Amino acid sequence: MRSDVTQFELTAPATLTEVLRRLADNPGRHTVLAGGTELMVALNTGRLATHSFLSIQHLRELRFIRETPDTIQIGAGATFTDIRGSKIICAELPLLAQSASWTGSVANQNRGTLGGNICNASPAADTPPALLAYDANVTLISAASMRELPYRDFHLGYKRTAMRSDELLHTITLPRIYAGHRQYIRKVGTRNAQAISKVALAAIALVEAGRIIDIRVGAASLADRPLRCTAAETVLIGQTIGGEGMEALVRKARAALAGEAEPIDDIRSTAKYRIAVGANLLEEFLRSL
């Protein structure tokens, strides 16, 4: 059943320091709402939960990609179409350009942020793999307040987030180190373009004399949250690649991935396919080296 919009209150302070004196002055009560694309969904659902919605569209104060000698910094505000844009984005970090590419359509990535799909917080989002695999850190503001944790433990759960009810994600950090790595990415989906997914994968390794000195996997849609294969990682990390054992090295990087992933069964898929895929991409990432 559709909401009734003239239940809701929707207003757009003109700061960013006026946003967060809302969210101290009355804690769980706004939610805030960047693109909005995921909101207008709940909305003609039916599924809103709060009822007071505070705009930060508008603040350019979030809308930024920015280059320091080691990181690149995106802010929240900044939408998938300015990430598909960025010359630094596309060149150095890959994976993420290629994830802002699959977020629904052109309108869809106009008015879609990086910030929203993070904290929107769904376990099929398509950025956070990327995310994931390139270690990003997140910064969190409040009116009284700043902090950075890493993004791998932004993700209490389904649809849980470490962000208090008072705070802010502002900044989204990677580092600028992977111009060696071996990057992929690949989404398995209905269709090829506007589809939430069924599976995706994001990795990147380091590979030096035929053995992997630096590897990371991100995934969505094999639990209840994006997902850091950390079990994977840690079978692979200091293998050799190739020869002999490779065979023996896929099947335990397999079983890896499939001890640590818990997804579900729902109208998309089932958790025993996802857990196939996502062992097969894992597979093909792991042989592309």
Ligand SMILES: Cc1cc2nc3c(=O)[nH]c(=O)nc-3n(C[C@H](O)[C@H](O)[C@H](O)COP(=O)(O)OP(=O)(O)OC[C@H]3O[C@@H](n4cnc5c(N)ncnc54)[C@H](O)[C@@H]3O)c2cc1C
Contents of the next structure:
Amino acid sequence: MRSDVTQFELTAPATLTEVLRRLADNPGRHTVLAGGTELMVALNTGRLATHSFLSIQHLRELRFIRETPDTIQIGAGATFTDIRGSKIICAELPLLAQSASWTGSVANQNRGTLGGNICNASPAADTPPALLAYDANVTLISAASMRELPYRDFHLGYKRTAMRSDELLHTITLPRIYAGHRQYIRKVGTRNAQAISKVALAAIALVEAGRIIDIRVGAASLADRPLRCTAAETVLIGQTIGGEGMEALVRKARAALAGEAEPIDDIRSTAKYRIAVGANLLEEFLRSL
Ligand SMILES: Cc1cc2nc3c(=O)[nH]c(=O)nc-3n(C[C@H](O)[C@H](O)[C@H](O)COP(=O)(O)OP(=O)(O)OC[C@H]3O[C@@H](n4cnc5c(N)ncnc54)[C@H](O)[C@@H]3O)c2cc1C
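Given the form predicted on its own above, what does the protein look like in the form predicted together with the named molecule?
In what comes next, the whole complex appears, and the chain from above leads the way.
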């Protein structure tokens, strides 16, 4: 049932410090609103647990893309348009630029934020596979503390994350080490635009003298959360690409991915299709190496 908007309040504190103070004073009372592209759908369908929005959309402190010698740091408030328009992200993190550019519509991309995509914690969201493949870290901030954790430890289950109710996602940090890596991303949906993925896969690998010496694979819609495919990675690391053993390696990698995937049947697809297509995407990446 639609929510009655007169029952909701929206506050836009002037500073990040004030937002954090309000979250600390009343943990669980407020819902942080960034671009609102997800929350407005939830409002429309009466799915919101709290009746108080705290807007962070206007906070310049959260909207940045910075580079250090070793990292690229993206503020949680950076929009998809900021990300796909960033020269450094397009050059060094093309999987992230690509996933930002196929998220929703241009209107969505102008408002929707990377932080909102992560914190909404949908297993089908577009940017998490790239962030998992790039081994991102996330910085969580509260009135009392700031902590950094690997993004692969952030999602705990369906719509469950490691973030406390008094915390905000502040920064997503990515290492600048992928110039020599082969990179792959593909989203399979009903259409080329405005589609939530049935399955998506992002992967990077460093191949030297024919051997895989570094590999990471992230997937959407293959589990109850964005999935880092560590079983497939374990099978592949150190292995030779091409040659006599290639067919057996592809078979083993496909089986490992199928073994760790736990997708569901839903209105967009079936678990069986998702596993088959996820394995096809992994195979396509391996053959491209
Ligand atoms: C028509 C339409 C099409 C869409 N298509 C796609 C698509 O193709 N792919 C896709 O992945 N998504 C899609 N979405 C979903 C949505 O646009 C994205 O998930 C978007 O990234 C949400 O970002 P936002 O800033 O609007 O988040 P909001 O709606 O403001 O917030 C989403 C959630 O994140 C929390 N949150 C936001 N920022 C923070 C923060 N810094 N710290 C802590 N919590 C925070 C909010 O409290 C809320 O729970 C679509 C949505 C619509 C309406």
